[in-house]
Structure formats: C-alpha cells, structure tokens
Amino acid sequence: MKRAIITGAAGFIGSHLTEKLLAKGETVVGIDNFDPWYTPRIKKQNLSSSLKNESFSLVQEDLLSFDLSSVLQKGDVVYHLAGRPGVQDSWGSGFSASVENNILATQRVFEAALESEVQRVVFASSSSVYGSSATSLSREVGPISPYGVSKAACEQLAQVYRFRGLDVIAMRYFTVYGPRQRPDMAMNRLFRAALPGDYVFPLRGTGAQRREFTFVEDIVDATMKAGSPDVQQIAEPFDIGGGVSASLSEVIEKVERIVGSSIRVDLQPAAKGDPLITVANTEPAQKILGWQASTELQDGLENHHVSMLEALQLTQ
C-alpha cells in the first residue's frame, strides 16, 4: 500500500492533506514537533479525526534533531510542509528561526529522502520568493523579506539534491486561507475583528495591497496531484494560486457582509517586505498537474466563517 510521509502534519495545510490521503486509502505517517509558535492544543485538534484512523500514525519529533531516515522507506512519497511561517516575524532575530526551521530542516529532509530512495518529495515553497515581481509572466526570484530568502534557499537546495537524483517538486503557495488557518494569519484576524469581542485588526497600509487568495482545499488538491506517480519529474516550481486577485479592502467588505458587522480596525504603517500585488501563473500547473483552483473567494470565506464559529463553540 502506498505510504505518504507528511511533515507538519498537525498544521493548517498538513492536517487537511492528511485527511484527504487517508480518505484515498493511503497509509500516512505524520511528523510534527507541535512547536509552540501557536498553541499545540489547536494542532492536536486539527488531527482529532486522523488519529482515529488505523492507517495514520503520528511521530512527535523535531526535524532538526530527528533521524528521519528511521521512518522513511523506499517508494514513500514525502510531503514536506513543516517550517517557520511569517514574513513579519522573520526580521531581526526572527531570521534565525527561519534559517533553522526552513533551510536546515529542509536540507535534512532532502538528505534523508535521498538516502532512503523515496519516490518523490513535494515541498511547500511560497509566493514570497518573488518579492514584488509576481505580477507578470516575466517574474523572477527576488525576495524582499528574510522569510522569502529562506524559501528561495529551500528551492536552491531542491535543485542541488535533484542533481544528485532526488525527485523533488516545489509548490509556491499563494496566500492560503480556510478552516484551521493559523491564528496569526490575516483571514482569521479579520473574522475575529468582526465577531463579538474586543480584538482589533491591525491594518498595515491602506488596504490596497492585492493577493491571490487560495482556499486550502485547492492547495491540498494541487499538492496531492504533484505527489502522483502519473506526474513526471519536473525541475520548475509550480505557482499554486486561487485564480483571482483581490485587495485587502475588498476582502474586508466581504467579511463584513458575511458576519453582518463591521471589522474593528487599527490603522498602521505598511509592513516591511510586503509586496503590493501577487498574481500566480497557474498555466504550468494546469498543463502538467491537470489542476486549477475551483473555490470562489466568496465561497471560501463563507466556509472559513462557519469553521471559526464551530471552533468558538468548542472553546465555550
């Protein structure tokens, strides 16, 4: 039976991917260190249904110290989603966490995967590698934040290990949102600032910045397709985006209509390393993976809202 190894399995994207692969009948080994970046209680809740599945096993270890080759087997597909997220938190002393949890951990994953002769590694990169250039077909890697630099370095590592024989595919995710999104991410904060309470959303800049928001189910679908043996090895990373770019102001209006109340906002200066626009080029993913996003932003936001209400009920 096909085996999938998922690093960061208890996280936002990883927990959804775990459920989808289990539903396909695959055996899944999840690896997560339950980093206190946000409360481990949330991460454990993310895996609540998967832990009841006999085809799932959880390894609670840190990729920086764990001997990953002790878990990997020949023919496995590795989905490497673990890492330290956050553009704004990567400045100053925060960069050390990006280096350790993104660059060093990824190198250890690639090394162990090569040694174990896995079938393929699919790993999470980011639109942040583009900096301000992700607006046209002439885009190039040019990060404008330390976090973006760490993800670009991971892609370079992938190229190095590809030369040594590792089948590895990079997925450049564009602004992912949906159920189980991390508490520090914008969509979660927007809904929290619209729901009853005293939380205020920190609006950095004018709200004119545009993002290609991508629903988590679409991200998972693309990631699974990249792990399929039907897809040939390819060196070029894939842009994985939702298909429509929207401004933060437009998203604020949509959230307010969904919730039925205004968002409490605190105006702040524009964030460092925050590009004005990001637009994905999904044509390669459509041609090679047979994938394109299918979730409209409005539908995804409504789904996100429902999941937040359910989560609030669980905590009351």
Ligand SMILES: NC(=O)c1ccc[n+]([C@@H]2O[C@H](COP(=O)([O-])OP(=O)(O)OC[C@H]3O[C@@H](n4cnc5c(N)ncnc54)[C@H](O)[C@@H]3O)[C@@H](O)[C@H]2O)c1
Given for the second form:
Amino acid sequence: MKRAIITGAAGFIGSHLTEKLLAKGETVVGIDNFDPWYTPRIKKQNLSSSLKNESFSLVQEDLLSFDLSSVLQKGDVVYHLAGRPGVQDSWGSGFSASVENNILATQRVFEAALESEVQRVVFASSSSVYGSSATSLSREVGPISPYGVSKAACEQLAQVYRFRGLDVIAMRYFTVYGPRQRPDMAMNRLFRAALPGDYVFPLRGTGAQRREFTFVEDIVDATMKAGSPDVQQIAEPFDIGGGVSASLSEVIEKVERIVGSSIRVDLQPAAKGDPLITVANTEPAQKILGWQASTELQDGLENHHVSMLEALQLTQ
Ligand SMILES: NC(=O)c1ccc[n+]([C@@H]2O[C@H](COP(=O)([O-])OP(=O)(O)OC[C@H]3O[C@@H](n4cnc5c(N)ncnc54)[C@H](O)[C@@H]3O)[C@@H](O)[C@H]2O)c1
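Coords for the form predicted in complex with the ligand, given the form predicted alone:
Every chain and every other molecule in the complex is listed next, the one we just looked at coming first.
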C-alpha cells in the first residue's frame, strides 16, 4: 500500500496536501509539532477533516528530536513541508529558529529517509533563495534574507544527500495564498484589514513590489506530481509560480472590490529582505511534471475571501 508521509501536515500547505492525497485514496501519516509560532488552534482546525479519515494518522512530534526512521518504511514518499517560514521573523534572534526548523530538521529528514530507503523526498524550498536575482534573464541563487539563506542551505543538503543515493526533489514555491493561509501572510492580513474589525494592514514600502502569487491548490497539484513515480528524479529545483505577477497595490484594489470596503492601511518603510519582484520560470515544471498553474488571481482571491468569512463565522 502506497504511503505518503507529510511533515508540517497541520500547516497551511501541508493540510491541503494531506486532504488531496487522502481524497486520492492514499494512506497518509502526518507529522507536526504544532509549533506555537502561530496559534496551534488554527493548525488543529486545519486538520479537522483529515482527522476523521481512517487512512490518516497524526504523529505529534518535533523533527528536531523525533527519530523519523521509526515511522518511515521502504517505498514511502515523503513530502517535507515542515519548517519555519517567514522572511521578517528570520532576522536577528529569529534566525536560530530558521536554522533549527529549516536546516537542521531537513538534514534529519534526509538522513532518516536515506536510511529507510524511501522512494522519494519532495521538499518545500522557496522563491526566497533568489532574493532579487530571479528575472526572466537570470536564475542565480542569491538570497537577501536569513530565511532565504536557510532554504538555499536545504537545497545544498538535498544535493549532498542525492550524491549518497537519496531521491530528492526541491520545489521553490512562490508566494502561496488561498484558504488557511498563515496569519502572518499578506493576503490573510489584507482581508482582515478589509473585513469588519480593528486590524490595520502594515503596508511596507510603496505597494509596487510584485509577486507571482500562487494558489494553494496549484501548489498541492505540483507537489503531488513531483511525488509520482512516473517523474524521474531531477537535481534542478522546480520553480512553482502562479504564472502572472501582480503588485501589492493591484492586490489591494482587487481585495477591496471583492470585500466591498476599503482596507485600513498603515504606511511603513520597506521591509528588509523583501525583493522588489519575484519571477518564476515554470517551463521545467511544465515539461517534466506536466504542471502549470490554472487558478486566476481573481478566482483564487474570491475563494480566499469565502474561507476568511467562514473562519470569522461571518457567514450565516
Ligand atoms: N506559504 C508560502 O508562501 C511558502 C512559500 C515558499 C516556501 N514555503 C515553505 O513551505 C512550507 C510550508 O509552509 P506553510 O506556509 O504551510 O507554513 P506553516 O507554518 O503553515 O506550516 C509549517 C508546519 O510545520 C510545522 N513545523 C515547524 N517546525 C517543525 C518541527 N521542528 N517539527 C515538526 N513540525 C514542525 C509547523 O507546526 C507547521 O504546522 C515551509 O517549509 C515554507 O518555508 C511556503
């Protein structure tokens, strides 16, 4: 029986991946320590429907101390999504959490996966490895934040373990949005600042910064394709981006139109380590994975809005 092992299963992306793999009939083991970086209550809610599924089991453990090889079996596919995301919190003393939960945890996952002869590890890297250097002409890795450095180190670890025989594929996710988006992320904050309440959106910089926003279902689709035995192992990380970039100002306008009210904004200086633009090259993902993002930003935002309303229990 094919098994999927998902680290970070209770998180934003991990919980969607868990649901999709269960819906496909797979047996899923989720591993998460319910890190209190943001409230574990949200993470419990993220897993509420999966926990009712008999094919799902949850291991509530910290990858930094847990012996993952005690769970892994030969032939498993490991989706390693656990980590400490977030550029801003990786500065200063926050870097130790990035080092521990990204670099150290990933090295432990790769080591256990190699020992257990799993079929493949697919892991979550980030567009942050590029910093500002990803343009349509250049794809140089050049992080400009400590978080980006930690993800670039994970990619190098993947290379090291690949040389030792581990089948491992890196996915560089570009700004993911959609239902259950982490509370620190822009779309979630924008909706909160447009919906009734006191929350004010801290607009860092001019709003001209452009991102390839990628809907979470598209991210999950790409990640599952990378876990398929039909896809050959590939050393080059995949860019997984939404296909069209939009500025933060454009997103603000769209959110205001969807909600039907203005966003409460507090203008602040530009954030450290925030690239002006991110550009994905999705050609390799199209050719090798047969994947292309299919969700328009407008549709994804409307979907995100509905889920925010549900979460805030504003719907009837
Ligand atoms: N959301 C994005 O836009 C985005 C973009 C690029 C890359 N990524 C990467 O994708 C992955 C998932 O991101 P997300 O937005 O779903 O984040 P998330 O914080 O919602 O999910 C991460 C999960 O990992 C768990 N975790 C953290 N450290 C752990 C540890 N030591 N042991 C066990 N569990 C641990 C957390 O409790 C959390 O539930 C992360 O690796 C992140 O860096 C996310």
